[in-house]
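Below sits a lone chain in structure tokens, taken as the form predicted on its own.
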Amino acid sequence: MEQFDIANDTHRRYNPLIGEWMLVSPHRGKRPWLGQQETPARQQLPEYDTNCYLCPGNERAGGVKNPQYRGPFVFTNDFSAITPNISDGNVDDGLFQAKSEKGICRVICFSPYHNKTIPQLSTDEVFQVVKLWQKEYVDLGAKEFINHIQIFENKGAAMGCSNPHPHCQIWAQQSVPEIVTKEDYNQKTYYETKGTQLLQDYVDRELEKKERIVFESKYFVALVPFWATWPFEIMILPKHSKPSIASLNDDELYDFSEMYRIVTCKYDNLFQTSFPYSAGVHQAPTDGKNHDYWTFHMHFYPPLFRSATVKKFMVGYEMLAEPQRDITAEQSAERLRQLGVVHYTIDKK
């Protein structure tokens, strides 16, 4: 029998962050980007849309009017999934269990421009967004009933985004959600066993190997994780462990902002389209406990696979068994690494 070849043979990879396995089948997609690549017509959005409820000066649901904002604008979601003013209660009847959940949902418009996504903003503009993330994490986390802050962005209709005006959301809630609970448990267990942070050790190894690095800056690294599920999945991680966005100084925060812009720019450049994704920050809970074992990081989960119109779906085997991918993390990283950091819509003459 021939020796196992991780680049070509079917195998499973372990994700130590959530303690789960996933299947890799490299032989099914050795050349995932050499087929036909359709480029859809570019959507031409105006800088300002009179019908957009997120644009400056426009009316939102319930008659609330937006100010004439000139930078990032934050407000409490008019259709919050979690609200603060509900009664405490629970159901405990054997297999039927439920409990009340309090929280606060916020929306942040990245800028007044209806047609500019993160890769089309300047780093200074992105920094203002991320600086607001930091403030919201601190302010919301200081509330006694808030134990977790989830910052996330859904970009594009493919990810269920209901309004094209570039924005993100913050859900602050009473409980620590399931995926973050897994990350918390595995980071804590690793720290108690090894005496070092799991993701710090992981970043150090990735920087040694250089196989999955997409981009590296002074304080951060963008990489395709060894256990990546989505075809062009990326994580942004600090080179030196930080438990939350609150622990970043302005230099580090600016560097993170530049990395955020570069990653999303590379995504758009990959198929020359406004690349859809779900992205979000995972960081230490705000429950008042010691979380020295935590490492702040950002996940990007984009669905596009072969072109601007061909997507990966989590169906069949993946819904019933475990995640699976047809190209290796190393192949994806190489493809992304070669892309420029100037947006494809900018005239390079």
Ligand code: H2U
Contents of the next structure:
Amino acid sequence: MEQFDIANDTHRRYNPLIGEWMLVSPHRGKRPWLGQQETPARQQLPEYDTNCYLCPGNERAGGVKNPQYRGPFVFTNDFSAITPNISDGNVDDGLFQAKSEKGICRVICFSPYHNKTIPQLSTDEVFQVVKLWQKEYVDLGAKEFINHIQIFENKGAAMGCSNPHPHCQIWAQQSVPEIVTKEDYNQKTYYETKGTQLLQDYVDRELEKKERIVFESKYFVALVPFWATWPFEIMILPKHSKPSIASLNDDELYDFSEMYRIVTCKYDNLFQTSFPYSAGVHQAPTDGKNHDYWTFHMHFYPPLFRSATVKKFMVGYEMLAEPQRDITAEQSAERLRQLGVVHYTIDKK
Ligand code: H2U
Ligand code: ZN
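Starting from the form predicted on its own, produce the coordinates for the form predicted in complex with the ligand.
First the chain shown before, then all remaining chains and molecules of the complex.
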């Protein structure tokens, strides 16, 4: 038998952030593809749409009118999944347990432009968005009943996003949700045993190895994590650990905005399409406890695999057993690294 070769042989990889394993089958990524490969026609959206409930001056559900906003615009979600004014209560009947959950849901339109996604905005414009994330994290987190804040962007119809006007959401709530609880537990345990931060040590090793780096800026690094499950999954991590975006100065926050723009630009350039994804920032809970062991980071989970139309389904084995991928994280990082940082719709004459 030949020696184990991680680039070609089936193996499982460990995700130390959530404490779970996943399956990699590199040889399957090399099989011929007979499916469709076409690039769809570019979607042309207007800068302003009279029928869009997120555009400036338009009416939202319930009759509220948006102001004539010029930068990013934040409002409380008219269909909030979690609301602040419900009665406390719980059911505790053996196998039947339930608890009331309070919170606040907000929506942020990235800009007044109905047709400009993050990679099509300037870094100054993205900075204004991220600056608002910082403010919302601080303000919402200061509320006594808010212990966790999830900021996320759901982009594209493939991800079930119903409105093309570029926006993100904030769900601030009483409980720390499941995935973040796992990340919290694993970062805490690592810190208690080693005395260093898990993601700081991870970034240091990745910067040394240079096998999975997609882009490096002054303060941040974008990489395909060793344990990535989605084909072109990316994480943005600070080079020097910080518990949340609240601890970034404007210089660092600007650099983070540039990184957000570059990652999404590379994504669009990969299949010359507006690349769908779910992305979000994981940060220290706002429960007033000490979170020195935390490193904030941003995850990008995009479903596309082979082309603008062929996506990876997390079904079958993934739903019943554990996540699985074909091409390795190293191969994906290599492809993403090669892509330019000028958006493909800007014609180079
Ligand atoms: P989607 O993420 O579903 O595309 O919609 C944007 C968000 O805007 C969504 O969370 C909210 C939806 O609840 N929304 C309002 O708050 N007011 C409206 O008038 C329509 C949509
Ligand atoms: Zn709009």
